[in-house]
Each structure stands twice: as C-alpha cells, then as structure tokens.
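The chain below stands alone, shown as structure tokens; this is the form predicted on its own.
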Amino acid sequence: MAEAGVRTIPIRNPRTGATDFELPVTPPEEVARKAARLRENQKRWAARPLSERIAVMRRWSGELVAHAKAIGAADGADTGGCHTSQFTAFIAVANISGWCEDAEPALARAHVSGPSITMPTVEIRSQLVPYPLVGVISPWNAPMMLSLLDAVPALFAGCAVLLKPSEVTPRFVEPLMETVRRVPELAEVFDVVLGDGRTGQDVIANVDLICFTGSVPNGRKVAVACAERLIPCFLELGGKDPAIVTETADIDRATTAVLRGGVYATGQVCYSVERIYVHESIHDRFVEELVRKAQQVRLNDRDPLDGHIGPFIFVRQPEIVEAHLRDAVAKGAKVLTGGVTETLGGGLYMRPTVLTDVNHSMIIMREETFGPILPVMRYRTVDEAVELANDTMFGLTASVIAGSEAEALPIAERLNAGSVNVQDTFLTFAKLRRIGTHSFGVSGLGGSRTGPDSIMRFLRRKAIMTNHGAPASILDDKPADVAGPRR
C-alpha cells in the first residue's frame, strides 16, 4: 500500500485486464534526494579499481540467478507472460558477464600515453572520467532487459545510475532491487524512482546524462529537456523496419523468417519487421505461404508458456494498431487473416495479420505500428525495393532475403539502417558484444549502445600534458614563427 498523501498510478494486468497493482509515485524532492545520495556515493565507486567493480558485479550476477524465478514471474506479470520473461534474469546475467570480460580491454584501447606529435617535449596521458550520475528511462516492452541494457555498462564505467522504469510495467522493480540490496556496494550507486512522465522530467533535472528508450515523440521531449541543461542524451527510439524478399529467395525460408520477425512478442519490439517488399514474380506464392503459416500461430491466452504470442502489454496499443488497419483498408488494403482485437480472459490479443495491396500513402507503411501486422507490397526491380525500404523517417534495422548471400549483401549495403539482417530477420542479439551501430533517421541519437566501445558513452576523456622541456616565453614569440617559438 502507498503511504497516505503519496500520488499513485493504477496498473493494469495485461492478461486479465484487471487493475491489480498500485504504483506509488516518487515525489520530486525524493528524486532529488536519491540523486544527491547516488552522486555522493559515486565518488567511492569510481575510485575503486575496475577489478573491484567487476567483482561486485559478479556478486550481483549470483543474486540475479538466485532470484531468477521471482524476477521472471514479475516480468511475466508486467508483459502478459512470454517465454522471454522466464529468462530475463539470465539475460541480465549474460549482459553483466559480457562486460566483466569486455570492460577492461575496451578501456585499455581508449587510453593514450606518449609524446606529442606536434610538441615533442610534451608527454600526453589520457584519463577517463565517468559521468557521476546516469539517468535511465526505460520502456514498457521487455522492461527488465531494457532497463539494464544501459545501466550495466554505466556501472562498469564507474557511474552511479538512477533508473525510472515505465509506469506500464513496474512489477519487476521490487525483485530486481531485492538483488541489488543484497550487494551493499552496488546499492550505494544504483537506485530506482517510480512514476510517469513527470517523474522522468525530475530525473532529467537531477542527472548528468540520460539514456532513454521509447517513442519518437517522447524522445524529442527528452532531447529538448537535455539540451536545455546541456547534458548528453542517448536515445533509442522507434522503427518501421523493412524486409526485402528478392525473386530468387526461397519462399519457405523467407516466410518463416518474416513471420517471426513481424509477430514475435506480438510485434511489440522496436526492431520488428513492419514492412515487407516482395518481388512481383513470387508475391502471390509468398503471401499464400505467409498466410498459411500465420494461421498456425497460437495465442498464449490459456497458458503464458503454451502458445506463440501473448497479449498487448499497453492497453492503448491495440487502438493504435486498429487505427492503422482502418486507414489501410479505407485506402484499398486487403486483410487476409487476423486484424481483429480479441478479448480473452480480460487480455487484449491479435492474431498475426497479413495485408496486401498496401502502399506508402497508408499510415501502416509509414508510422510505427507495434503490433503483429505484416503488410506485403510488391515491387518490380531491386532499385525500386531499395527506394521503398529507404522511404522512411526511421532507420533502426532492415532485412534482405535473397537466393544467395552474394545477391543479398549488395542490397543490404544500400539500406539506411543501423543493422541489416541478411538471409533472416531478428538477428539483433548477434551483434551485442561484437559491433557498435548507429541508428539512421529518427530511430536514435548518440553513440551505439552495443559493442565493447559502447561503454565510452559514460566516460569523458581528459588529457594530462606534461612539458619536459623549457616553457615557452612570450619574449621569444615572433610573427614569422607560425608553428610556435623555435628551441
């Protein structure tokens, strides 16, 4: 129960439709108090050798494993229950374990030491200084995983972290913070505040750097607020991710990949496939097979662990999806399967929905839908397919499926997206520890959140310069000495 006088937010259960959780909103003065405490404690955290921070994070990993069942249950209650929820603590452990291996070599690569090229008597040494307090504002899809994706490397870098999770999916916070409390050194520099957009504004007002994951409209608001304070912000925003299927593609492979890429987690993933361009020579066969496979996908309304896709997490999301569908149908699109929101046990579900006769005048081909929608559009030439795929304000991921890798790769290189899947979709997890990427368009802002060098987002590089020779004298300066006084 919330304390008397504390503002609360009722939280809906996505499976039952019932309001079964009450979120106490952290008051602005409490946000400021927590931020001040974290900022003070961060000095000791940053002063620890990296090896000590790694040891603390390893102990946290052990607590996450010990509490994995409770965390999975809470994450499942937040999201309506899906297979990923059951593994969310282990995903966090993998994230931490990866940084235990990657942090030291990444920071070593960033270090510079040696003589100046332009002034040989000067020795230069770099110092990496962590931002004292990082604010993380996370979204309602995959709440636990996405809350820690940025928080973990920030902690390894020596920052303190203040997390504001989505008010739509807050149940995971208590079991997560129980694991943090069991590691006192971590609890000193990692804390959570609860609330809605107003609380997010309070976080921005009290931190030194923001990592935000969410919609483009909210991302713009975050960017403006950070600009007013002149603090860095790293934004991971929406997608309208295309898939190109060429005339030589294996239809069975292509439909399997596209179906999973479009409807996994009911399409509530930023890198879901939301536009499909298929060569006209195989379009009809592709659609027929896609419909057949889509109709085999089962809802998990009876059992979260039995079935393929779950309910909409956010109660307003089906309204957005339905509005996109209505606009498409009004402009000539045909719905071949799915397309209806079903209320089952209080939860809101939609089966995989295949559309044809779509075009770029339709909202469903231009704005993020975030639902299990598969709009298929035919094309004539590869140039046309590339033009259609790049005709978007987004640029998060894209996919190309062709008869061979040799055919697909040149197409992939022409697409404006931070990550391009070749001969498949939904390969984002493959890149996490290997390569950093940047989003195109409005899909993101700032440095990469993947790859070993993504830890550098949380550090400022300082140069310490020592002159081993005589200092320059103003009396020796001559106008002709454009390169500086001669020794």
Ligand code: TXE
Contents of the next structure:
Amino acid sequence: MAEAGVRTIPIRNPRTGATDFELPVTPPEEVARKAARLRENQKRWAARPLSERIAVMRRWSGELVAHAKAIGAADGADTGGCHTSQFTAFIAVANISGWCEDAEPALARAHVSGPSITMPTVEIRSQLVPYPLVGVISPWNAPMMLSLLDAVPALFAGCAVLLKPSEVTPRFVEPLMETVRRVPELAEVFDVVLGDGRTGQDVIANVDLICFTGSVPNGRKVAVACAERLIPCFLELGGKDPAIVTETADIDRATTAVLRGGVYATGQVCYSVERIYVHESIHDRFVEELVRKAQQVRLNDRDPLDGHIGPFIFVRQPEIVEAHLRDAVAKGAKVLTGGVTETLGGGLYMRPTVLTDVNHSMIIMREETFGPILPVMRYRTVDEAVELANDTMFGLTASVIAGSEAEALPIAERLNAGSVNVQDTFLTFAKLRRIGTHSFGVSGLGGSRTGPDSIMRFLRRKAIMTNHGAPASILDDKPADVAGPRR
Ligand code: TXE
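Would you mind generating the form predicted together with the named molecule now that we have the form predicted on its own?
Every component of the complex follows; first up is the chain already shown.
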C-alpha cells in the first residue's frame, strides 16, 4: 500500500486488462537523495581496479541465474508473455559475461601513451575518467533487457547508475533488485526509481549523462532537458525498418523471414520489419504466401506459453495501430488479413495484418506503428526500392532478400540503416559484441550502444603530458613579423 500523499500509477495487466496494483512513484526529493548516495559511493567504485569490478559483476551474474525464474515470471507478467521474457535473465547474464571479456581490451585500446609527435620532449599518458552518475530511462517493450543494455557497460566503466524503467512494465524491478541487494558492492552504485515521464525528468536533473530508449516525441523532451543541463544524452528512438524483396528472391524464404521480423512480440520490437517492398513481378505470389503463413500464427491468449504472439503490452498501442490502419485504408490501402483489435480474456490482441496498395502518403509507411503490421508495396526497379526504403526519418535496421547474397549486398550497402540483414530479417543479436553500429536518423543519436567500444560513451579520456625538456620561455619568442618575411 503506498504511503499517504505519495503519487501512484495504476499498473495494468496486459493479459487481463485489470489493474494489478498501484505503483508508488518515487518523490523528487527521494530521487535526489538516491542520486547523492550513488554519486558518493561511485568514488570508491571507480577507484577499484577493473578486475575487481569484473569480479563483482560476475557475482551479480550468479545471482541473476539463481533468480532467473522469478525474473522471467515478472518480465513475462509485464509483457503478457513475450517469448523473450523467459530468457531475459540469461540475456542479462550474456551481456555481463560479454563485458567481463570485452571491457579490459576495449579500455586498453582507448589508452594512448608515448612521445608527442609535435613536441618530442613531451611524453603523453592517458587516463579514462568515468562519468560519476549515469541515468538510464527505458521503455516497456523489453523491460529488463533494455534497462540493462546501457546500465551494464556503464557499471563496468566505473560509473554509478540510476535506472528509471517504464511505468508500464515495472514488475521485473523487485526480483532484479533482489539480485542487486545480494551483491553489496553493486547495491552501492546501482539503484532504481519508479514513475513516469515526470520522474524521468527528475532523473535528468540529478545525473551526469542520460541513456534513453523510447519514442521520438519523448526522446526530444529528454534531449531538450539534457541540453538545458549541458549533459550528454544517448537516444534510441525506434525504427521504421524496411525489407526489400527482389524479383529473384525465394518467396518461401522471404515470406518466412518477413513474417517473423514483422510480428515477433506482436511487432513491439524497435527493429521490427515495418515496411515491405516487393518487386512487381512476384508481388501477388508473395502477398498470397505471406497471408497464408500469417493466418497460421496463433495468439497466446489462453496460455502465455502456448501461442506465437501475445497481447499489446501498452494499453494505448492498439489505438495507435488502428489509427495508422484507418489512415491507410482511407488513402486506398487494402487489409487482406488481421487488422482488428480483439479483446480476449481482457487482453488486447491483433493477428498479423497484411496490407497492400500502400504508399508513402500514409502514416503507416512513415511513423513507427509498433504492431503486427505488414504493409506491402510493389516496386519496379532496385533504384526505386532503395529510394523508398531510405525515405524515412529513422534508420535502425533494414533487410534485403534476393536470389543470392551477391545480388543483395550492393543493395544493402545503399540502405541508410545502422544494421542491414541480408537473406533474412531480425539478425540484430548476431552482431552483439562483434561490432558497434551507428543508427541513422532519429533511431540512434549520440553514438553506438553496441560493440565493445560502446563502453567509451561512459568515459572521458584525459591526456596527462610531461615535458622532460626545458620549458619554453616567452622571452625567446620572436614577435611575428606582421609585415611577413623580409625579402
Ligand atoms: O516510449 P516512451 P515507450 C521505442 C519504440 C516505441 C517506444 C515504446 O519504438 O516507439 O520506444 O516505448 C520515459 N522525460 N523503442 O512507449 O513513452 C517513460 O517513463 C523523461 C526504441 O515506453 O517514450 C519511459 O520510461 N522521461 C528502442 C521511457 O521514457 C520520459 C527500443 C520511454 O517512454 C518522458 C525500444 C520525459 N518527458 C523501444 N516521457 C530502440 N530504438 O532501441 C516519457 N519518459
């Protein structure tokens, strides 16, 4: 029960539609107190050798494994039973163990030492200084995974972290913080505050750097607030990912890949396929096969573990999806299957929805729909397909499926997206730890959040320069001959 006078937020169950409980919002003064505590403890955390921080994070890993079932159940309750929830503790463990291996070499690569090139008597040493307190503000679609994606490398870097998860999906916090409490050194530098956008603004007011994952409108508000405080912010603001299917593509392969890429987790993934461009010569056969496969996708409304896709997590998401569909139909689109929000057991569901006769005047081809929607548009030439795919303010990922990799690669190289899947969709997990990518447009602003070098976002690199020779004297300086050298 929340204390009297404390603001609360009703927490809706995505499977039943009922309010499960009232979430007490962390008051602003408590946000400031937690931030001050973390900031004070961070000095000791940063002073530890990296090897000690790695040892602490390994112990945390062990606690996450020990509590994986409780975490999976809570994250599953938050999301209505998205498949990822069952593994979310293990995704965090993989993230941590990756950084246990990658942090040391990544930071070693960042170090510079040796003589100056321009002043031979000067020796340069570098020092990496972590930002004291990092704020992480995360969304509802992969609640724990997207809360820890930035928090973990920041902790390895020597920062303290204050997390503000989405008020839509807070259930994972309790089991997560149980694992943190069991590692006292970690509990000193990692804490959570609860609430909505107002609490997010309180976090921004108290930290030294922000990592934000969420929608474009709120990302803009976060960026403005960070600019007013002149603190760095890293924004991941969604996607409108295109898939191009060429005339030589294998239709069975292409429809299987596009369907999964478009409707996994009910399309509530930032790198979901949201637009599909198919060569006119195979368009009709592709659409027929896509509809056939889409109609085999089952909802998990009776049992979260029995079905392919679950309910919408966020109660207003169906309204957004339906508004996009209405606009598309009003402008000539045809809905061939799906497209209707079904209330089943109190949860809000939508079956995979295939549209044709779409065009770029429609919202559904421009703004992030974030639902199980597959709008298919025909194209005539590869140049036209590339132009259509690049006609977006986003640029998270893209996909190209062709008759061969050799045909797909030149197309992939022309797409404005941080990651391009070839001969498949949804390959983002394949690149983790190997390569840091820079998203295009508003999808990713401020630098790469993936790859070993992404830890450098949390550090400032200092140069310490020693002159082993005599200092220069102003008395030796010859005033520049303003008339230029004598003839
Ligand atoms: O975002 P919101 P949601 C995108 C996804 C979709 C959206 C879904 O594509 O567009 O995020 O997540 C807090 N000041 N991505 O609806 O509403 C809010 O409390 C400070 C992209 O949750 O923007 C929540 O914790 N904070 C991504 C968080 O911001 C504020 C992957 C996000 O809320 C705030 C996943 C404010 N004014 C989802 N207003 C990617 N590209 O990787 C809200 N918040």
